[in-house]
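Here you get one chain, nothing else, as structure tokens; it is the form predicted on its own.
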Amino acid sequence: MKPFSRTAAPSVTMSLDRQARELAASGKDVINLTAGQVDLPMPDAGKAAIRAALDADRTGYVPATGSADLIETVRNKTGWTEGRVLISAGAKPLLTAAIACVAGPGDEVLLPAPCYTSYPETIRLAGAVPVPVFRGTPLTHEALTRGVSDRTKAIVVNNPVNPTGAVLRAPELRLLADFAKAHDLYLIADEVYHAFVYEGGFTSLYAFADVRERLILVDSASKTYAMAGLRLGYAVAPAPAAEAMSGFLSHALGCPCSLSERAAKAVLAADDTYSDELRGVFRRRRDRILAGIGRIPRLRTAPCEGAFYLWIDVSAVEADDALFCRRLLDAEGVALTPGRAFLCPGFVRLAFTKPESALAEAAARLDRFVRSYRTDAN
């Protein structure tokens, strides 16, 4: 038989999210703080929306796109007055459709590192070439000159940025729209955890009004309402972009989930309430973590502005951050996800989705494990 001419790999924070589970399941005590899902239950405004909407037994097809109701309740909470709305089922396949409809064969997109698991795997899928670059240091012009050539198609950027919690602010956003107008570039922009931003507020991309032309923006439902499962996301994009974005989507997954546009549009038809008070939530659980890996040797801790994820250097104790994560899971039952997954080896990623109490007995455990870490250990 002839070889799968694309393959991709597994995502890795989904395979040890599965592993926590099975451990879990087989009756180990473990705290998985693999998996970036909100944990607390979605506004009841949701609920009550997918009810009604059983009960009117709205379960058919809807637009592949996205239904008018709701791309207008998109537009009214976002306030994205340009460009074409699209609604898919998450995000996930709004940014496989962009990346697949800006770039190709040969092409090469940019993707500042350390990054989302799936950006590099969805960029070869579409048979371009993903290229790092910052690799932790500062947003530069510099930085991205070094990464640029005449095949560079796309900027991919994910703010707040997961795994390391920064947040990109207006002059470095600037820089972005400058020299994605210098380069002729399109920007994929994630903006997933807008809704978790602690200290200073957000700024959205879409603010850079001469860059909307070029402009791919990506949100969902998953984290500012807790609606992960239920697979909601949605886009807005220049007429071209969004055109070839559209053909994609309706072939590849056909439509969204009828149940989740209803929920989506009475969540996002409601106030802030919920997501200020999601914040407030998640703020607290930050501040706690925080404290308690802060008094563990060896161990530093990038400043966590947004996001729900704590990025540690754990290389003064183990240069392997795989190895460090599977000995910490067998130890201690605490599951992390290994630097390497993101592009950035030395360091692991800490989703603090779990109650302050888990939290602080997750700090509790490994500190232990720290304290005793034999690297020489088989």
Given for the second form:
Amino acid sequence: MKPFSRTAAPSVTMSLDRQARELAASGKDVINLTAGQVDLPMPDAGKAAIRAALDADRTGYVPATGSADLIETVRNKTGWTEGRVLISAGAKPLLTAAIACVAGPGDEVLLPAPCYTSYPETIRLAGAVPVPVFRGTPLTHEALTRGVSDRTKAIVVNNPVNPTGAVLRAPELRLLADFAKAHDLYLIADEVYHAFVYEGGFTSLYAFADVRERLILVDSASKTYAMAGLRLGYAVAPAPAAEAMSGFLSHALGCPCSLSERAAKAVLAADDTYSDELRGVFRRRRDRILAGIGRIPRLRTAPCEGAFYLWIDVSAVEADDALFCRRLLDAEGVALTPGRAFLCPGFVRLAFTKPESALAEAAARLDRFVRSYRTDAN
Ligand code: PLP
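Could you give the coordinates for the form predicted together with pyridoxal-5'-phosphate, as opposed to the form predicted on its own above?
So here's everything in the complex, that chain up top.
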């Protein structure tokens, strides 16, 4: 048989999540902190909209990149006045379309790292080369300059950051914007966690009007409205990029889900009460897990200002983060994701997507595990 020309490694977070679920199904007491999805119900208005749409038999195709009334609602909610708005089945296909349209074989894409697992694979699937740029805090011009070449087409900017919980503030965004302009790069921004910023508010790259002509900005209802399984995302892009992405999406996906569109319209048209409350819940969880993990010797946590991930340096306990996670799952039934999935070995990611009581229990188990940990070397 001839070899495949393109393959992608499966999502590490999804396969770990599956492993943890299988263990739980076999009767083990597992606290699964791998999956990055909100564990609370979506807004009632969205549920009602789906029921009404179903009753009205709204089950046919909708326009390839979204119905006009939803696009209007997205514009009103986001303040995206310039550029074209596209709707698709979550942030992922919009990111895939953006990357595939901007970068191809021989091109490079800069990737501030640690970064979301799907970025490097999506860039590779497009035939392009991901170039990780390891972030200090904050990202520096020197670090970006080391990564850029005359083949670089774009830079992916995730804010708030999965997996570190960092939030990029205006000076860092300005630096990225200026860098993109100076090197004539597209900015592919992923702001799916924008509603989960616990202190200091959120600044979108869209606020930098001077880069809108090169900005493809992606967001979705997955996290903000607990609608991950309904697959509904939205993006804004300058007309030429939007046109290329529309073509891609019309062939690859056909159109967004007609029922999810109605749910998204209902939740986006409402005020911010739901997402404000959600942020409150996750802020309390963040405080709880930070306090619990902070007491554990030899673990160091990054300050978590946004998203719902705690980024933990475990290298003083075990240099092999995958081994750390495997042993933790075996010994204590706590599932975390190894940092190598995000291009950063020596760390683990804890998703605080469970109730506070489960998080307190997970911290206690982690404490016991670390205190009794013996490396193979001793
Ligand atoms: N972008 C980031 C940074 C994510 O963490 C995720 C999901 O975990 C996604 C995109 C995917 O979002 P969606 O469910 O809207 O495709």
